[in-house]
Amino acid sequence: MQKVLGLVGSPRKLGNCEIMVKEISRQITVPHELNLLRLADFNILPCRGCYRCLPLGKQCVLQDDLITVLRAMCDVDALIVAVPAYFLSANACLKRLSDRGLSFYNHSEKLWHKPAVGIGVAGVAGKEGFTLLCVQSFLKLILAQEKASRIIYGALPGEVFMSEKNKKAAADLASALFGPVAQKFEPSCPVCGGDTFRFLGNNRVRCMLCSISGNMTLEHGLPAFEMNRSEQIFFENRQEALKHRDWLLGMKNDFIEKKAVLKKICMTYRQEGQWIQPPEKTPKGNRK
């Protein structure tokens, strides 16, 4: 019996993200049990960038719910991630979790190449912005193996399944989760499979998923990409991921060595500007 975790990135209960995860689960032919986790229910604090979670055996020092979410991700055989588009991007709860990605490295043995599918749900056709890129990036950064990912459309709760096209999308994602990686037919990055690029001029491009640069040419009227594989791709294999962790630890050591010089630079800016402070919280008993 396989165990599947549905990460729901929407605060809506029984909204389109939740029912899409459950429909995918219904159509998975492999015997499995479905666990569900709504990210908005968990307190995930912003990363401090202190790097204290990087050494082997260490955990994040922030006292929040991250370890519960991490354990849930580690203790299953596959992942389904669904997130709604908010203002042309993925809901912030997904980004807040991925920002804590330094903590994932010490769980890389359990997370590496865990099969996963991703869904972005947008309310207006064509107005998803870079939601799908956010979903794909999240799957890469948690070291999972992205089997397939899709954007589907539906604004009102339940509206996604007023379309048979979306039922077919759920079936395709269900087949992909424990099956082969879905084949891409559109032009894409030959390194990571990403299909979002920044154009740098003179036919140079950068893949927005793996951040590798390269060149674009036209072949039979379609874009073709030749990417610079000498650049670091820290999620191409587990060894590269751990190498990236070691590089970050090296950066921390470099900071310690240069701390006095760096502090001197920063202190020259200390007195500039006026900070706006958050309002003081009023005790509940004193509210009028």
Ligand SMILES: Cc1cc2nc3c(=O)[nH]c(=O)nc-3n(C[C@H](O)[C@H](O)[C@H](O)COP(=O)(O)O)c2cc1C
The other form holds:
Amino acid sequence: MQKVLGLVGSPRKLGNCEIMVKEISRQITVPHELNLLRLADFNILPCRGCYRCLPLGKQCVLQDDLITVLRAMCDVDALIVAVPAYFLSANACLKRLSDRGLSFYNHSEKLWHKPAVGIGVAGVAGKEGFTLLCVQSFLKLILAQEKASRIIYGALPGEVFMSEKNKKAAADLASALFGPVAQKFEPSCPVCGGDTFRFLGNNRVRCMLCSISGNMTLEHGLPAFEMNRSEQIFFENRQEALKHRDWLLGMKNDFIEKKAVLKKICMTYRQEGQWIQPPEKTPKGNRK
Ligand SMILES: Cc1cc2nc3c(=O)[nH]c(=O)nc-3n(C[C@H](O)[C@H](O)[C@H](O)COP(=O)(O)O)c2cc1C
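Please supply the coordinates for the form predicted together with this ligand, as a counterpart to the form predicted on its own shown previously.
Let's see the whole complex now, leading with the same chain.
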């Protein structure tokens, strides 16, 4: 029996993200149990950028629910991640978790190449902004093997299944999860499958998912990409991902070396501006 975790990014109960995850689960033919985790129910604090979670065997110093979420991701065989588009991006529940990504490296053994599918639900066709990129980047950061990712449309809770089209999308994602990586029919990066690019001039582009650059040409009116595979490909394999952690650890040493000079730069800005403080809390933790 396989274990699948549905990470639901929307705070809305029985909203489109939740029912999409459940529909995908219904359509998975492999025997499995579905565990669900609504990110909004968990206290995930903003990363403080202290890098203290990076060395082997260490974990994040923040006292919150990250470790529960991480364990839930480690303890399953596959993941379904569904998030709503909020203001042209994946909502902040996913971003808060992504931002804690430095903590994922020390769980790479369990997370590496876990099959995963991603869904972004947007209310208005064409107004999803970079939601899909956020979902795909999240899957990359948690070191998962992205089998397929899709944007689907539906605004009101339940609306995604007012048409049969999204049931078909759920079926496709369900068969991709424990099957081969879904084939891409839209123009995409031949290295990572990303479909968001920055135009660098002279037909050069950079893929915003794997971060490597390449050339874009038009073939029969459709963009085709030839990427420069000699550039460092982000998280190409587990060793590369761990190299990234080592590089970050190296940055810490770099920081220690340059600390005095850096401090001198920062201190000149110390007195500038007036900080607005949050309201004080009462002993019960409520705002005054
Ligand atoms: C604060 C907020 C911002 C939103 N921004 C967008 C947006 O930029 N583009 C879009 O297509 N839909 C947007 N939507 C619509 C949601 O993506 C849509 O209703 C989706 O179905 C929500 O998923 P849920 O039912 O799982 O919560 C927004 C919704 C909210 C509440």
